[in-house]
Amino acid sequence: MSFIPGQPVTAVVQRIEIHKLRDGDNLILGFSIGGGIDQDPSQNPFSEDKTDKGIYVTRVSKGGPAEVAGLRMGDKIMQVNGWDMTMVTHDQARKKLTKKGEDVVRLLVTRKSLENAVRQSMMH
C-alpha cells in the first residue's frame, strides 16, 4: 500500500487484552517491541516514512499469550493500560509492558489497514 501525501492513512484501532503467562517469577507476554523516541526510526522496518518513532511489535511468539490475544507483528502500540505510548523511549515502553504484579495488559494498537488484517487472518 503506498502512502500519498495529503491522503488520510487508513488505520484500524484495535483493543487487545493479553493475559500474561506465569513462568516461575516471570510473567511472559510473548512478543518483542522495537522503536521509541530514543531509537533511530530509519532502522525500524515497520516505520512507513522512516520518521515514525512509535513502538512497534517486532516479533510474536508462536502460541504465546500475545498471539492468542490477536497481536500481530507490525502492530503499532498506542496505549498500554491507559498509558500513552506514542512518545516514549524504548525502555519506558518495555517497563510499562512488563510491570510486576500486572497479569493483564490492555493494549490499543493500530494496524495499517483492515484489508491486511483480513488477508492475514485468511492465511492462518
The other form holds:
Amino acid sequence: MSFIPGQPVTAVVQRIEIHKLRDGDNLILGFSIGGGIDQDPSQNPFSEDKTDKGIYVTRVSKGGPAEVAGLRMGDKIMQVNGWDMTMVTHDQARKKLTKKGEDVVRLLVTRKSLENAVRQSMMH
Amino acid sequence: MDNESQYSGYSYKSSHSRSSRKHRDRRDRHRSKSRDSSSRGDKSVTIQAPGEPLLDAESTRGDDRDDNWGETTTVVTGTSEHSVSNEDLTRASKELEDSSPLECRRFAGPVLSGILGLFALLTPLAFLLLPQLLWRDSLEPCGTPCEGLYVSLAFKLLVLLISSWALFLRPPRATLPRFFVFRCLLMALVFLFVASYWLFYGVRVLEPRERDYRGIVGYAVSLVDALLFIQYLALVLLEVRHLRPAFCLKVVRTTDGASRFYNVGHLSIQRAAVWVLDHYYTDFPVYNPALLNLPKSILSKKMSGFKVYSLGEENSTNNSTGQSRAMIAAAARRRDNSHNEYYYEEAEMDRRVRKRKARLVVAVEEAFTHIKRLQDDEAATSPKHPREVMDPREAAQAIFAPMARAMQKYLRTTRQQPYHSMESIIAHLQFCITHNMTPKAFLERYLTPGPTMQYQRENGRGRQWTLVSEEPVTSALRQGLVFSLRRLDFSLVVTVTPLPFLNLGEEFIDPKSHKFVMRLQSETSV
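Would you mind generating the form predicted in complex with the partner chain now that we have the form predicted alone?
To see the whole picture, the full complex is given below, headed by that same chain.
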C-alpha cells in the first residue's frame, strides 16, 4: 500500500461482495467508514502512512452483512462497484455505498495481511 | 521597674543547675502569665515568658561552640558577646595571615601611571611657558590665531584631565600576579611619545631659541591631540574590548559543588579571575564547612569490611594487592543499605529544620507585635498614659528576649551559628525596626544562606586568593582553558567555553496568512 505520487497505486486486493440488508425503509451494510480527501489523515488509526486520505473501515457491526461477507475493521476500500475510493471526499464515498437502487455492492479492499500473505507465498 | 520582673526570671535561672530548671520554668510560667495580664493594660511593651525550658534534650548533640548567648539570656547586661569562642580565634588568625605585609604594593602601579599622566599633561604647558620665560623679548608677537589655539589647547587639556580622572584614577581592587599587559603597553607608549616630543622640542626649539611662537603653540596643540588619541586607544583596549561577551565561564566550588555560569568578553586569565571573584562574593552562597559531609554514622558502616585470610604459601609480593582487590570486590557485591539511611537522615533533617523554622517565624511575628512606632503627635496628646519611649537599640533589646531561644535553635539546626553572634542579631533587629521592616524582612537574613558578601567584615586588608593555572596568566582566554582560584580551605575551578556563534535567519510572516480550519474526522455508518 505504498503511494508514490504520480505513479499508479498498486495493492493486493480482495473482492468482497456485500448484500445489503433491508431494515425498514433503508438498506444497511453494517459497517462504518472514515477518511476522505477532505478529512484529517493523521487521526486515522488504521493507516500505515499517516498521509493516506483513503476510505477506511472503522467499525464492522457484529453479524451484519459486511462481517458475513468478510470485511474486517481497518480495511481500506479501493473501489465500490467500480467507482474509485482512493481520491474521494467522505460524503462522495458515503453516497457511492448507499445508492438506493443497488442491492449488492462489490468492494475491492486491501489490508496489510494480504500483502504479507502474498509475499510469504512468493518466498516459498 | 515594669520590666525587671521578667528579666530577673531569666538571670536567676542561669545561675542554677539545669535539672532543676524545668521545675522552675513551670512555676515561672504560671507566675509570669498572671503578671502579664495585669501589666498589659497600661504598658506598651510586654514580654511573655516562654513556655519551654531553655535547653531541651537534643541541644547537647551537635556543636556547642558558640552557645553562650542562648542559655544565659542576660539581655540587659549584654556581656555575652565579649566571650571569644574557638571560631572567633581561628577567624582572627586567618585575618592576620590574610593581610599582605606590603600594603603599598597595591598602589605602586597606579601611582606610577598617575605620575606619568601628570607629566604628560603638564608637558604642553611647559612647552608654552618655557619660551616665554627664557627669551620673551625676541619672540614674534602672535595675534588671533594663537588665541584660538590657546583656547583649544585649554579645552583639550580640560577634557583630558576630566576623562583621565573618570576612567583611570580609581583605586584598584585587586593586585594581579603579573603585569597587566595592556596597561604597561599604554604607559610605555605614552612615555615614548612624550619623551620624543621633548627631544624634538629640546633640539629644535630650546637650542636655537626659535622665534616663531605660533609654531611652538601649534606643536603643543599637536601633542595634546595625540594624547587624546592615545586616551581613546586606552579606552578601547582597557574598557570596551572586554564588554562584549565572547566566552562562558563555568565556576564550580570544589567543596560543595555550587556552580554558576558567567558571560565575559576577551580578557586575560588574571583579569578574568578578578571578574569571577567579584561575582563570587555576591552570587555564591556562603561556604559553610559544617554542612558538607555525610554524617559519620552512615559512612562508617561501609568500612566494616571483610578480613581476608590467606591459606597456604603464596607470594608475599602480590598478596597485598590481591587482598585489597578481593576486599573491594566483596564490598561492592555486598548489599549496601547506606543509601537508605542517608535518605531517612535527610528526611529527618528536613523535618527538623522546618519545625524549627516554623517556631522561629511564629516567635518573631509575635515579638514584632509588641513594638509600635510612636507617631509625633501622639507624644504630646496622651499625657495620661506615660509610655516609656525607647530608641531603636532599646526596643530591639526588649523584643529580642522572646525570640532568642527559637532563633538560637534554628541557627544551630542549620549550622549557621558561627556567622551570627547575638550582638549582630540585635544590631540587625535594630536596623529592621528603624526602617519599618516586617518580621519576614527581618528573617530573610537567617532563613537563606546569603552570599559571602553579607558576612564580610569591614577591613582593608583584602582577601588572599591564589590563581593556579597551567598557562601563563597574562594569556588571553580561549576555549578549553581551565584555571582555579585557591583559597585556604576550598577553591573555585573555572572552565572556559566560547559562546556559540549564532546564525540568525529571517522569516517574514504575512499577518494575513494566519488562517485556520477545523479538523474533520467523521465516521459514517452505511
